[in-house]
Amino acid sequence: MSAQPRTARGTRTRAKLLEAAETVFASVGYHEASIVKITEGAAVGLGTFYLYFDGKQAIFDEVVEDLNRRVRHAMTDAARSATNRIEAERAGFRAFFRFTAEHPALYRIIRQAEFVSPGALRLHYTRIVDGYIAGLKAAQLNGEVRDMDPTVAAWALMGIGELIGMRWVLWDEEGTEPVPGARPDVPEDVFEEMMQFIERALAPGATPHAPTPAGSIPPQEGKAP
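Put the chain from that sequence into structure form on its own, the form predicted on its own.
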């Protein structure tokens, strides 16, 4: 549980604690993190911490929520001026990768949440997906994307962004995590290859191949079915 500040000074202090907690959790991990390390990083007293947070779990959950809010805002704001769904996808993915490059703690903390706070992890992903589903449904009504299950498509698209970002933003060329700090953006050729894949998958004229019925033999080339 966390408490909202009542003054501008309190708002700044709480923000400093969240910023320090993000750094500590990302650098040493949840289990090695301590409230003392967080308050030292924020340059506030230990007693001040408990004015806003009940304990380490409470501030961890708030850090996850804060990162989620910021990345969703970055993606939504970037896609706001798009005139169609494909443009919105392109702008949203660019914003996501840029945010990840500037805040590599996003990946590290979300991965920790899988074990530390599964509820916070689920909330992080479902909040992103819910907005995605709404956008895809609207695009379907406008004829901008093909007929599909928007829930499945939303999770698939989010998975693409998650793993592309992990490989080309978070990891170095040897496939291991680099030193902490801002990272380079996704290379342009990688971004364009990803977008071509997404555009083909969402194109209004694209129709999925019908599965071959069990036990049947597909017609051979050059022969009538």
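Note that the coordinates shown come from a computational prediction; the quantities given were computed from them, not determined experimentally. Numbering follows the first chain given and starts at 1. Here, rigid core means the biggest group of C-alpha atoms that superpose within 1.5 Å across both forms. First, how it differs from the form predicted together with the DNA.
Comparing the forms between the two forms, the C-alpha position of V44 differs by 2 angstroms or more, with the core used for superposition. Once the cores line up, the CA of T13 ends up 2 angstroms or more apart between the two forms.
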Second form
2 protein chains.
Amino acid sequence: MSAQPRTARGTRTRAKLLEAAETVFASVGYHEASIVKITEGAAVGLGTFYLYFDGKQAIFDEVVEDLNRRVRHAMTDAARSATNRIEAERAGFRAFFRFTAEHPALYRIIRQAEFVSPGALRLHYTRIVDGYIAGLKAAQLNGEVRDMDPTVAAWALMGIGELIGMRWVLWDEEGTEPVPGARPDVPEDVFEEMMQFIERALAPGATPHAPTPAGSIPPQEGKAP
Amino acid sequence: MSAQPRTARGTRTRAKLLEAAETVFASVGYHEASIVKITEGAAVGLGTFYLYFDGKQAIFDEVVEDLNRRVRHAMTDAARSATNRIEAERAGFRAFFRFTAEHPALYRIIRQAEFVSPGALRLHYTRIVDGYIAGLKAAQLNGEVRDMDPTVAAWALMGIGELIGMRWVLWDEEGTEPVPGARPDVPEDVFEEMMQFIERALAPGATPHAPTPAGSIPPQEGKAP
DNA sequence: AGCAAACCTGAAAGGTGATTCATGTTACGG
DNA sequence: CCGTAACATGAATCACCTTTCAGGTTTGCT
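Okay, that one was the form predicted on its own. Can I see the form predicted together with the DNA too?
Whole complex next, starting from this chain.
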């Protein structure tokens, strides 16, 4: 059975192991990640690992928990200073992409959780989605967001962020030298396109019209007299 | 080195192995999936595996390739009979969710490809996205879809389908008896909400206005005289 | 300084699983 | 119906990993 550290030294060692584990899981994946690699990364003896963790699965769960907490913090912190829903959305996504750029481990680790720790996977997604739902509900009361099921919208937003982040942050990141402070984020124009997409999806106003026949005059938008 | 079968018997055996591999990968994951489990699933001797595949990674790649081909077929087949973009979108997503419900292996296997076979992962996503892009471009020429970067929209759509499918098809599916013909799809109301979201995001028409203060009159939409 | 308690260590036990290969079986053209 | 190429098999080999543990080191308290 693993134990909590009881001195400053122990606390440091445990933290070193967690950090090394995040790096190793992210770079070679859960199964290729051996305890030996983790302890080497932490510059610690092999046996030391078992002083603080029950095994590979246990430390994996903690890494997921930790990443989840950090990404949610980054998002809510960024959104806090916004004065309306659109701003909050923009700030939240910006923070999410920045976090992704700085911690590619998030994606790479979460994806593996599917099999390694399904419970952790669900907790990760539902926690983030719950944040969205709360924000959307509040914005609905303001009339900033149309009448809709916030749960469905929240999962849709989550999906948009997830794949756009994967495509433009993770995939484009490769080959980039890890110069601190110079990490590539989502390009500005892609970000704007995405926000347009989201704003239109959430904006109050009339339902889009029946398909407009090519070349015809767009339907009147004015209300009845 | 593996070889292609040269007789009917060999072809059958190889197919049995592929099918068993899909099942095993989906149910226990890549790393827990041993060659022994696969050959047992295929009712074939252990050594037989190496007649047709170079190893675990090789058969995994083929399984991904196969699933990708099948899901794209399902989607384009369904979309073919649509007469406009909205219908095509609906039909495509329906088909995607149905496929997901019938082959949960798709998700579960793709997620692992991140580490097992990154190339296969990218190919999977980009192929599907390319289909979306083509459809969106065509619809833009018709005026059915607003002027926008189809690539960004395509990834956004992909993300929406991915997470909504995960949440309502995969997660809700658990505990469901696998009665053929009675697989749970995305609930109707969730599907409608999602389509609303998408239609508004893609619809032509004025940009959503600056945040409307609660209760105020929406800004005029008419153009200057 | 002296002494617990906490911490650290790496060799070794005990498993697991991928892959090979020598040998046996089946299919089929001539 | 014979011979040969294709196919099938699973015991054995090899490589690697998790986890334990007996014994050393450091820390912090008095």
